[in-house]
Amino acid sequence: MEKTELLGLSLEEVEQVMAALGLPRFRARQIYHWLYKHQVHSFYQMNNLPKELRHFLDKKVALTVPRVMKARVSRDGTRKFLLELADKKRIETVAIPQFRTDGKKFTICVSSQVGCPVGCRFCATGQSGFERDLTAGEIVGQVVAVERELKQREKQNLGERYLTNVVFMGMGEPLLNLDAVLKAISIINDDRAIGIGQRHVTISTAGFIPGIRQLAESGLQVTLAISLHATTDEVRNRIIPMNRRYPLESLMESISSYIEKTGRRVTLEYLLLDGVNSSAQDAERLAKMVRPLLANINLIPYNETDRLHYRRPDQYTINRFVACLTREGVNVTLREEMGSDIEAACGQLKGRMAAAGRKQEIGSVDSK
């Protein structure tokens, strides 16, 4: 008989599972506390549960946290994790350090799908294809797994919390899996679970307009980030295929509507690609697009990978682009990609592991 998976269920849903097993509801709160506050995902480690109950629960229900297959640490403190799911599918999660006076904390960049159906030309994940959506439990499981890993590596008190912000900027298009994303956010926000506030959560989209509208209606106080990356449909069609269905004019209208509906400032992500979208004319068009909006521009010089032909602009071009936006009165931040020495851009580590696996297979065949 298949076990009931508890990871990804609300506390109220776990209480219902306990009741169906003939157990008091307070057992759900104990399990919830162990799982989300201490990142314990074995019933046998929950030492305030009777031994007989631990054995019983292990037979009836499951806590399936993604398994860390590989972890890499950058010179700048960024940590990238390759995680394996129950069905052996693999995803990537990144912990990005925040250098603050109260100690080292991290923003976790989570995946929402295995692979990605959008197919952005500059993205390693986009070139690897799409396999499936993640469940709410698999999304929340990334937070649990990485928090546990950080605590073990830093040898910190189990009550210490390292992850303070969550960004849905990993593998996949979050708004194409919005139901699972919203369910995961409800657990991430819940003080009885992970307890990270809505204003510390960011959802990034390549421009899926129906999802933007649905998010606006959700009432969540999360930050919406739009992967803009171009100022003309000609260029955006080329690098983000979704633009052919949801062109810039419609996208900008949906962003304006989102801001009006929520009163929330939007972040427009703009990846600087040499010779593609980094000219002075691009900067002028971008400033004109943004000025009417309650929005910030986040400029990101491209993090090069040898598997894709795009290149990072030189420093003069980057500085010129920033200066043009600043001169036009646009709120702009220049964000350097972190973890470039460990291939922290999404899809790179998984792609490297897959390539290594193929080489190993080829080598074993050739040696026979």
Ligand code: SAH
Second form
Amino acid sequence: MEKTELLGLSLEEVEQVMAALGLPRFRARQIYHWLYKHQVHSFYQMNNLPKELRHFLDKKVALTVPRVMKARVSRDGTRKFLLELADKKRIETVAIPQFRTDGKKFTICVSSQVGCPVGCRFCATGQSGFERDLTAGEIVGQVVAVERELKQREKQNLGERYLTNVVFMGMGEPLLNLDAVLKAISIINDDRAIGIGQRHVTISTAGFIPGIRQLAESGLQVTLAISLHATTDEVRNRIIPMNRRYPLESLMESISSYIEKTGRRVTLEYLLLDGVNSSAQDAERLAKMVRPLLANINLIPYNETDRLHYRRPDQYTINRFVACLTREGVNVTLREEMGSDIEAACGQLKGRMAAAGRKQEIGSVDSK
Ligand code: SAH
Ligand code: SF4
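Show the other one: the form predicted together with the ligand, since we just had the form predicted on its own.
Expanding to the full complex; the earlier chain stays at the top.
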């Protein structure tokens, strides 16, 4: 019989598992504490549990934190991790330092799927195909594994936390795996577990409208980011295949109702692709689309990836785009790219970092 996996369960669910094993409820809290506050990977590391109990738990239930196979550090301090899941599939997770806090705090960019079924033309993940959804445990497991890595590498005091924000901008389309994403967020939020508040969580979507509706109804206080990337259906159909099913007009409507329903500001992401969507006319159309909304625009100059032919516009074109939006009174930020030298930036994740030399590096990174 398959063992019940504890990672990804609520505390109440872990209590039920303990009860079913004939153990007292407080064992669940102890396990939760070890797992989420000390990021342990095994029952044998839970020092205050009796030895026989650790052995018993190890026989009866599972605790499968993704294994860190490889880690790379960028010049700007961004770290990219290659994680292996129980079925040997691989995903990437990125930790981005927040420099306003001395580089001691990080935002974690988590994956929600292995690959992505949306298939955006400019995106390395989308072009690498889709394998499967992640479970809630595998999403939460990325936070646990990376927090532990950061603590170990920086030799920081136990107890202090490195990760303070979570963005669903890694591999995959989170709204196509919303049940697992919501379950993961509830554990990320829970003070008895990871304890990162909803307002510090961002979900980014290519525009899956049923998911936007469901998120609005969930009552969550997370930030929604929409990958807009085009101002006409003609262009958007070409670069984001999902637009054919959920075209711009309905997408903009669903964003307004989301804002109306939640009262939350939405972030519109706009990728700047040379010769595709970055003309002065595009900027003007974008300003018109955005002005009626409670929204910020985040401009992202394209991170070039090998084998995809898209290019980032030159600085003149980027500046012209920013100036045009500003002149139109739109609230705009140009996203500083982090980690592009190690292909850790948005859209550069592929989940199969160079196999060559992997064996030697495992030892140095994964200290288990
Ligand atoms: N699937 C979701 C979230 C993951 S992608 C979404 O598409 O929103 C996170 C962001 O990276 C999206 O805005 C996506 O369009 C963007 N992106 C993809 N490839 C990129 C690239 N090469 N350079 C810059 N941003 C990219
Ligand atoms: Fe999927 Fe987002 Fe990449 Fe599009 S940009 S393929 S939705 S991960």
